[in-house]
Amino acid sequence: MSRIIVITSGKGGVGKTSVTANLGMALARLGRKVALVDADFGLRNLDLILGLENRVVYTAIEVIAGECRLEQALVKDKRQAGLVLLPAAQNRNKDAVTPTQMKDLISNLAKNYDYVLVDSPAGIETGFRNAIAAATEALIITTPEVAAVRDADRVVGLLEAHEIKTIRLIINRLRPEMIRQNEMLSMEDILDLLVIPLIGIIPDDERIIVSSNRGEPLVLDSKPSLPGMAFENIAKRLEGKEEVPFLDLMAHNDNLINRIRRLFKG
């Protein structure tokens, strides 16, 4: 049975699209069939993050209008078998699609995939309602900022009102050194405020920005990295491997600082 998961936040700029791209790729690398849906009509970016922008011919709008078949609009990722993208239209606004149309579209898509990950636009208006229409699960993305956490809390309430009961949290762009200096909310602070299960922590890392600009999801990088490992671990936990440990980012940061100190002492 397919799992339809909306990836949302309320606040813009917290990294939903990069999480969607990397998590989708990580699940496909585990052998799952994964469809990624860009629900941000008018401002699509998921195709850019995946490096598939030049291969988009049809979008969800043409499928809904009956101008093409669903299979024709799906862009297959040649780097990873089992991963496809259903792009949004750039020349339409969010009001061009209704929640009922999105629900029917995603339900049809889900028949052939193990996972459907829906990249929700920022805000809680029409685009958000479209993105959650077919979802049975949700991943809330927040950064360690008060505004982002407050918006995430608002979205949790809206998801529960929509009867989406399986809601889990991903904390993105965590900076251990700022936490240590009390300049950033800690993981414990965020969990106390949101009171939903944590499924992943992703450190702030410039390699995520570089990979996004290149259209190469970080999990494809042959060089191991903490954020790449974090995405892979989230995928494993979604697969039911709850025993997968969380990365101890504070310890990794301490090791780096200690190496630098030893270098200078030497």
Contents of the next structure:
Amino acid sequence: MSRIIVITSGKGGVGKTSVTANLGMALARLGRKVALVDADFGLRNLDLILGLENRVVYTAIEVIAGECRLEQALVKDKRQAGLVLLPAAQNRNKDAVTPTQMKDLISNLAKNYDYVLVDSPAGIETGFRNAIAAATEALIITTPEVAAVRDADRVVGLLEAHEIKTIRLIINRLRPEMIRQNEMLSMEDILDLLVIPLIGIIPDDERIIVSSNRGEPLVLDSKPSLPGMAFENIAKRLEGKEEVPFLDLMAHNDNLINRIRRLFKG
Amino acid sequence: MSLKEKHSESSSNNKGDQPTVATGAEAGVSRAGNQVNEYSQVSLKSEGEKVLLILPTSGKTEQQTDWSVLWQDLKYRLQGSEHAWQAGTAVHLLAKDRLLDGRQLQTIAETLKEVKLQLKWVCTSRRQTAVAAATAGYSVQQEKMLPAINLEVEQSQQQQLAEPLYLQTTVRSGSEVRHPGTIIIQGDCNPGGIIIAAGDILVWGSLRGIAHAGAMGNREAKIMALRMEPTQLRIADLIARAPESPPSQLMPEVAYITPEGIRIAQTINFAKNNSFLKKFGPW
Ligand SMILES: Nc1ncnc2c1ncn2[C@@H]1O[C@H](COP(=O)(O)OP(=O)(O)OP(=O)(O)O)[C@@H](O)[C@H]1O
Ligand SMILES: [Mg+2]
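Let's compare: the form predicted on its own is above, so bring in the form predicted in complex with the partner chain.
Let's see the whole complex now, leading with the same chain.
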């Protein structure tokens, strides 16, 4: 059974696209067939972060309009077998697509893949509704900021109303030193409010920005990095390995081994 | 825990066991009374062997409660009260003057089926709805715009409370629970979430959003929470907002009206406190 997972947040700029790209890569590296769908019509940039921009010919809109076949629109990743991207339209009217059309399109796509990850636009309007239309699971991205958590809470409510029951949380851009100084919401604060299970924590790390600019998702890097490992761990937990321990981002020592200690007991 | 007052003129800061909150009446608050009154949310009521599903009257609230809002409300109510009925219980839909087509009736039936309730009867004052319901195979009762329903509303204006609403849910940011009676939430009310009740409000969890008890004017209404850290508390026409810095210790607390405004007491002290209060008589 293929899994259709929407990656969403409510608030903009919290890392949905970065997570979609890296998580997709990580899942493909585990040998899974993965399709990434850019549902951020009008502001597409998943292709850019994946370094696939110059290979985009058709987009989801042409498929929906019947101007090309679905397979024609899929962009295969040259580095990672098993990973494809369904790009979003850049210029067409984003309101031209309905949730039903998106649902049909993504359900069709899902037949040939283990995972379909849908990168949702910010907000809770039409684009969001299109992005969640086919999803059976959701990953909520938030940062340790009051506004991001508030929006995440709103989105969780909307997903629940849409009967998406499997909803898990990723906390992005965590800065241990700020939490230590009580300047940022702690993970406990966030979990206490949202009451949904945590599936990953990603540190704030400029390598994510650098790799995005290069179009080379961080998990492809041969040098292991803390954020890269965070993405890989999320992929493993999605695969059902719930026991993968959380990275201990609060550890003082920079030594990687030291950091791979259990953060949460039980 | 002490809440800061909204209007600075009548400030009073009372540290100690039962900190007080001074409040001011706000024009905006009394308007909420009409909101609960209008039954603008879906309500579910057990009556003997059956469950009544009562839709809000359309009329003036038409654009406020369009079909999708109505349906979301219904799902929310059902999700929150999952174990309240036995499987297979028959449902009587009181659609009042609301227009429902065949597909909408089917959607309602399917939504009910998910929680093992069975739509059997449709009661409506609209001919089209009656035809759609009959076509779909439901027992139909068509009546003129029932004076009985108006009576019901009038009664509730005279502070006849509906039976309590018990929901097992998290009232998340952006959602609003309204009920012309007492509301009991097993779960949290998050910041950005709103609970409005004509009666009392009891949150068996953290109250961090806005709670408005006695929204139809009952100044004796109370708000109770295991953890009282609200954005705002309203009782009848009084309003109090949270202090800038949260209290260090959180205990089950009760908010109620005193001659000095909304006051919050620890639940364990409330009983004696409350009997003492009776001396003040009506205010
Ligand atoms: N963990 C991180 N550490 C540092 N920078 C990050 C991290 N995660 C994301 N960023 C940066 O934040 C910016 C926004 O990220 P991204 O585009 O993934 O967010 P988004 O949620 O998809 O935004 P939008 O809502 O606009 O679609 C990018 O510049 C990205 O490189
Ligand atoms: Mg994005």
